[in-house]
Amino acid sequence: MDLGLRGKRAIVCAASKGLGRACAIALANEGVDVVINGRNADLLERTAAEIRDATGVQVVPVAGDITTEEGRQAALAACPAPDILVNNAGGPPTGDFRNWSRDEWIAALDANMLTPIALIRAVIDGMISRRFGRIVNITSGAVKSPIPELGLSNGARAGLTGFVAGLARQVARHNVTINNLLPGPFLTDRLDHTLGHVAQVSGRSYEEVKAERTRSNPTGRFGDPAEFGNACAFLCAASSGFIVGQNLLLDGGAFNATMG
């Protein structure tokens, strides 16, 4: 299925490794120019060099922190027009909600809420006056499902979320479209560091809570990163103009409604 994509220009946040990765690659193999953030510069260069290669894409690696301001300017410098936005960002720690402080609530939101809206407010106008916009957050699985140990990112990605719920109406008549991934389980660095806590607190193996989680999900699997990038490619297609602020969960079904 050709997504009509090819020729396009993308910022992929947070795309060194996870899921901004996954989603990188789909893009590129839809021909779509990437510009890649990431922390680590190393690792950046690395996977813009594998992504050019498997791909023949224009990649452009531009090694920083999305979440300040510094990070965005030099995203945005690289690509000031995008056609693509796919907004990402590193969750807050786990832990219990007494002993996180006004700092640790105020990081929450700077990465997980306001950051992504910095970006939005940068490449919007353009992408109305050029008549196609594709913006899409990543946030998480626990906007629907909250993860008790997640509480940071429960509030903060609630408060994207209903941000994101009017902004994506007043656009869509331009053929700009906001949408969010929920991500579930998946096969990522995040992922480890959830169940690690998890294990840690309740006084079980690594392995334990790992098999268990594994079991509980309704695929009996995780979900591969591949397969959240291909539904951000399909959110940005061509074709997907009618798709308007909506939250696509990823989960393997984990989310137990009969209506989302």
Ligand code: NAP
Second form
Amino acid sequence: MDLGLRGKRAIVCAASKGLGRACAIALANEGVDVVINGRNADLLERTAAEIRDATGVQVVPVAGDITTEEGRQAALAACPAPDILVNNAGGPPTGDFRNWSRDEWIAALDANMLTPIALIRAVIDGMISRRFGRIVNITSGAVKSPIPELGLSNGARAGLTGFVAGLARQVARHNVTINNLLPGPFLTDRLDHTLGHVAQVSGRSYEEVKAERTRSNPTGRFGDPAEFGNACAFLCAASSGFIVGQNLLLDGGAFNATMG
Ligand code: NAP
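Having gone through the form predicted alone, I am curious about the other one (the form predicted in complex with the ligand); can you provide its structure?
Up next: the whole complex, starting with the chain shown before.
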């Protein structure tokens, strides 16, 4: 299936590894030129080279912290008129809400709510005037089914979800779509870290926790980041303009409901 994206330009935030990287690869496979962002410049450069070599598209690495104004401006300077924006940032730390200060809450809101909103604000009017835009926010399955140890994520991402639900309906008539992708357990460094935390606080081994989580998923496995990337590319397709304001859960069916 040709997604009709050849020659389009994308900014993919937090894309040197994990789910962001997978989205950048899937878009590059469709012929999209990508600007990728991440804080570790060496890792980002390596990822850019891999994607470039594998796909032949233009891949521009822009190192920086996307949760800062400086980091966002650098990414936007490298791609001032993107057709596609994939919002992503590291998830907040795990923990007990009794220990979180106001500063920790503000950091979570900055990373997982206010940063995507700032980037959307910077690019959306250009997308409207060009009559094409695809915005995908990487959020979390925690939006539908809260994860106890990830209260900062549960809260901040719910805020973003509420905001974009309204905005998506205001821009859809211009062929600009905003949708959210909600990862369940995908095998990335982030998941490894979360499993490690659960093992530590429950006094069990990492292997035991991982095996239990794997078994309990209806698919009997964790998600492959490439599967996530492909879903992102599909939402960005030229023919996906009628998919508006959706929250697509990619969790192997772990969320138990008759309807999403
Ligand atoms: P990951 O494997 O840890 O990768 C995170 C990526 O984001 C790295 O490239 C990292 O590079 C970059 N990054 C982190 N903070 C950044 C910042 N402030 N500015 C720029 N780049 C930044 O994580 P992941 O599993 O792909 O997760 C991506 C998002 O999905 C996270 O918000 C996570 O909470 C959420 N999520 C993941 C899962 C899962 O199962 N994997 C499930 C639910 C939700 P640098 O460190 O070099 O900056």
